[in-house]
Structure formats: structure tokens, C-alpha cells
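Next up: just one chain, as C-alpha cells, the form predicted on its own.
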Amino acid sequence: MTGKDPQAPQLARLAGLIADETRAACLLALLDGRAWTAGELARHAGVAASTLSEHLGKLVAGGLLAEERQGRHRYVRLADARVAQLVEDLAAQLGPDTGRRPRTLRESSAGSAMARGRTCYDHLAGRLGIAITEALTVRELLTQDTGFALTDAGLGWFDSAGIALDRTSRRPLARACLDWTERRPHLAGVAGAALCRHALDAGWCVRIGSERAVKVTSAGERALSELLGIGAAALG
């Protein structure tokens, strides 16, 4: 007979440490790959300061959470990219209903946002994010044969967009990460990051809301309709 799994105790350490509603609050509002003041998180989740500051000790000890501070503020945020994919994983298992209606409108509204674009840590998700990847695969810039990988015409079409990829990093260049609204795959890895941050730095996109929800502006429109064939109404 043989002994336990050796990384057993370690696994269960992990789960323990996401299995908190608060911590799971916490850790949702990060994938917008921001960091938060301890006192912005407290309110999101709902608790008071003392408590959110216990629960965030107990994520940076478990190597989920990195955190820096600057003056009287207590900043953190995801630990890395592993860790954002742990996270978005889990809720992808949720599926898009998680049995709740929206409360008020202002709620569904959120919702709704988020379902039409949103970051996913350091890359673009919902609709958008599907939207984009579809559009490099039909134009085979992007293969999803055994994973995702980008094709030599699509390391080109980076280049000459002038969106920089960094060829040195040690993330994957692309990786398939599964949409919790739309149960697709979307681009994530270093392409993915690197084509968010030029969306956003290119006025492309802009952040609304208190969540991750992103809005395509008429700018956004007109590249994705020059560069990838994107209708405006694949964006709504």
C-alpha cells in the first residue's frame, strides 16, 4: 500500500486558502491585474477593514497575493500570472448563471458590461475577447489545432500593428484561456497581454465601472474593423 501524495497536504493548503468567500472576493477583483488598496478591497467585499487585513495576511503567506506599500497605503495584487489563471479557471467551472438574478439594475447592467468585454487579469475577455481570437483564427494568424499558437503570418500581423511581443518572457507566446461567460477559449499568454495593453494604451478600449468591464470606443471600432474584420456588432 502506498503513502499519501506528498503534495497532498500542500494541495489541501491551497484549496483552504481560496475556499473563503471573502478571499474569493478578493481574489476576483484582482484579475483586473490592478492593484488594490486594502481599504478598496474591504469595501468591495464588504467587511470591515480589520477583518479584509487578516484575510489578505493569509494570501500573500499563501504566495497568492504580492504586496507593496506605499506610505500610510497597504497595495496588493495577484502574485503573477499562474495565479490569475488558477482563479480564472476555478470560475470558469462556474458557467455563466451562478443561480442568482441580478438584484438591481445597476447590477445587471454590470453584468452585462462584463459579459461584453473585460480584462482576465492582463488580457482581454467576454465577447471581445472571443471575438478577437475567432478573428485570428479564421485569418490563420492563430492556430487552436493542439493548443493555441501563433502562426509565422501572425507573428507578423503583431509586428506590423506595432503591437511588441516579448520573445524573452517565460510565459507562453499564446495560451487558450476558457471564457466563464462565453465557455470559449480566449487568447491569453504574452500575445494576449501584449494585444490588452496596446488596446488600452491605444485608446482601443476604455476601463468603466468599479469592475473589469472594458468598453470598445469608435477608435477600438475602426482598428479591429481595419486590422481583423471585426463588425461592431460582434462587439455588443
Contents of the next structure:
Protein chains: 2
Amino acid sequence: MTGKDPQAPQLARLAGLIADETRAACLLALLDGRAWTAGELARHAGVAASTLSEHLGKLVAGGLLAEERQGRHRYVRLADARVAQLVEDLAAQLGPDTGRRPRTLRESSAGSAMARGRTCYDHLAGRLGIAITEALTVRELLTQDTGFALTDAGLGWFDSAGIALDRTSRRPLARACLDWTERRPHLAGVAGAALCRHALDAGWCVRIGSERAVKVTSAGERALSELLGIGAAALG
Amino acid sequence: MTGKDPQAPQLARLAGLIADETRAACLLALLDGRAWTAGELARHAGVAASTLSEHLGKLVAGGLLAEERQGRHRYVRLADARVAQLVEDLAAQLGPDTGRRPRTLRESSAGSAMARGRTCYDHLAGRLGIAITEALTVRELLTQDTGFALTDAGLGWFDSAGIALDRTSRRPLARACLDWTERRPHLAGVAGAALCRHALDAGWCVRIGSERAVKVTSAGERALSELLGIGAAALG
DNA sequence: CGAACACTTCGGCGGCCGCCGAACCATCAC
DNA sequence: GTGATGGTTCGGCGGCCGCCGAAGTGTTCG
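Output the form predicted in complex with the DNA next; the form predicted on its own has already been displayed.
Below: every chain and molecule of the assembly, starting with the one above.
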């Protein structure tokens, strides 16, 4: 009676890819949606280059990462949005700051910058992401009470804001992503990605530091206030 | 510069709980939403009782399982719907039948019963779950093109069918859950759970075997046809 | 061309962890 | 009470896996 579920070994293997502190650190770092070189990740994780090389091999073989070789560099990024979502979901399961408290001033300010606004793979998160999601909901451009979807008015809003949405993608147009600093859902999916890309392209916000944190510019404050009625207070 | 993300160790620990074949088999078995005894799980996984006891200890300590002691039995079930979703998401990432092919007739027919209809923690999946989700969508009770949410008409349908929806829960009313046999989303969340419970209570379907598979009764066929226009063909 | 650099491969070391059986403890049946 | 059953604890064994440094491959730069 060892009728063990046939997908158990594979589930274990998949989880095993994430079940290593160094690989987990890589995946979290790659949640910024960009491609990192092997060396950058090795320094980030505080481990020898040779060690990290083996980790990348496993993650790529397991389908979690996509690689792109350029000259003597090996660039690596999350394979697709599904993998990003998976890592986010796992991280969200942990709950907010169950981690250690920041020890240094530098860490603390980096933490608060992340809490203020950051990218979550390809969309916006943190107080910035929440403020936008909230504003969309209040204006009935997004409905959250019977699920999570854009309204017809919401489609119109994106259109009039000049943000194109790819409606042919198999990826959901709007999806809720649980924010691990705010404990509330923010907008992800095709619409979330398009909005984030537009915000960066139009200079509404800029990346700060080398990680995921972003900062709203003064042009961004004007645009958010004008288009969604978001006041500076909500972005504090 | 070992500025490793502070949540990396925890992410690794969480994944590590799932990254064992025996524990993975337990979690998959518990996806039927019911409580199993330690002994049942040990036999299911094909491992000594002492070994399984240790596994359960870890899963409970890690918050993935909830336990309930009754007399000399230790009943254990998934801690909540979030954990179930997490396991489902991980399993969905694997893709359909990447596992081995069934070897015996018994396995094969069990597999097709599972493909025809099954529970996915607390909602319906398989061709049955897809047929229902599809019918709800065609009748514009559920919208999938701008996200995933019940429409106003959908709320009315649940009401007139006598299926109460708890709108006070923090859990989303409607949520998409990727079906790993059909590769398409089916209805989960509060509405999915209420529908599944009603289907079992009203005798629309009954559990078969000791696992997740369910079978539509003739009363169920009538009800589904009447309420949602689902023909027997869709349930093949 | 040679030096610096990014990455990979390979041995080898050490620790962690899943497994079992045996002993133990609790509950239930008689 | 005695015996059977479900579960837990404990040692101890074995394998897996992450780590490193050293040596090797390919690329870029002067």
C-alpha cells in the first residue's frame, strides 16, 4: 500500500530548489525582474563564485531561471511571471517582518525605502502599489469585493491614460498579489505590469539603489494626483 | 557585502518543509481537505510510523498543518485555505502529468476518475470543476476576461440557488485556481467552497474511494443541467 | 601576445536529515 | 487487571548536498 501520489517526488524536487538559503536569496533578489550576473549574485549571497555557479545550474535546469550568456558574463533572470508569482506567494506565506529587526541605520533606511515603494517582479508594490490599487478601487476602476477584476470603466481609464494592455496574453489581465509589507493585495497581472512599465518610462518613479526600491518623482506625484487623486500623504 | 535578503532563511525553511518526498506526499493527500490520522498517512506514504511522526511534528511546527488529538489518534489536516492554495500552486507549476504513466489498470481508472471530478481542498476541480466554471462564465455570472470575479448576476445566481456566501470573510469571494489536469482555471475562494459544500450536501456528487475523486449523481446531473445548462457530455 | 577577469569543473570535507527498529507511553477492549 | 493498538522518543546508520579552494576554459582588454 505504498500508493504514494505520483507527483510527490516532483513536488519535493521543486520545493527543494527553493529550500536552500543561498538559492532562496537569489530568487528573492531576482524578484526585481532584472537580469543579474552570476558574480553579482555570488557577492549578494556572500558565497564563493564556484558555489553559486552550481546553484544557478540547478535553478536553470529546474526551469525556475532563464539564462542568457553574453561574452564572459552569464546573465540570469526569473523564467517567467509564474515563477515570480510562486516565489511571491511563498514569501507572503511567511507574513510580514517575521525576520530579524534591522541592526544598522543603513539597513533600516533601505527597509523603509522598500516599504515605501518597490517593484514586485514586474509591477509596483509597497505603499505606492497599495495606494494605486486603493485609488483604482475607490474610483470603481477595479473591483475587489466579488473577486479581483478591472471594470469597464477601468479598461477605459487605462486607455485614456495611454497605457496599452495586451489582451491576447494568456496571463490574467488583473490579479491580486499579496503585499508582504502592507498585508493587503495590490494590482498584478498584465495591467499591473503595464502600469509599472509606464510609471518607469514616464518618469513617475525611478529605481533607487541597486535593488527593488523605487521612489516617486515630483512629476510622478503630479500625475498620480491628477489621474487617480492620490495625495502625497498616501505615499508617506 | 553579504547583504542577503533577511527573509531568505525563512523562505528556505518553508520550502524545506515541502522539499521531502514523504512530506510532499502527505500534503498532497491532505489536499482532499479532510483530516487524516498519522497511521493512515504512514501507510499512504509507505514509511514507518515513527518516521511519519517526526514529519508531522515538523509540518505542524511550521504552521502548514493543524492537529487535533482524539483519544489515541492524532488527526491532522491542512492549516487553512492559504496552505492548500500554496500546495496547489506548487503542484500546478509542475504542469500536467509530467509524472510517470500509470502502470496498472487500477491506477489508470483511479486517474481518470480524478480527471473527471475531484475536490481541490474545499472546491471542485477536474472536468467537473471546469464545466461549472465554464458554464458560469458563458452565462456571464463570472467574468474572466478582465480578472476573475463574480458579476452582480452571479451573486444573484448563488442567492437564488440557495447557496449562502460569507461576504465578511477576509478570503476572496472568487479566485482562480489552476487545474492541473485541465490546464485551465476553475472557481475557488469562498464561492468555490460554498458551491462544493452545497454540491456534496445536496447529493449532486459523492466522494468515491478514499481519496479526492468525486462522482456526479443522476440528481446532480439534473441540477447542473437545470441551473447551469451543463450537459452530460461536458462531464464525460 | 599576455594579463586580468568571469565563470565552471572537480575533489574532498563536513554537516544535516530522513530512515529504521526498539523501547516507551497512552488509550481502548475485554 | 491483561493485551492489543496508535503514537512518540531515542540512537545510530547512511546518504545527500552545500561549501570551499585549486585548477581549467573561454573572453576581453591593453
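Residue numbers count along the first chain shown, from 1. Note that the coordinates shown come from a computational prediction; the quantities given were computed from them, not determined experimentally. What we label the rigid core is the largest C-alpha set whose atoms superpose within 1.5 Å from one form to the other.
Annotation: Cα of residue 156 displaced by less than 2 Å between the two forms, core superposition.
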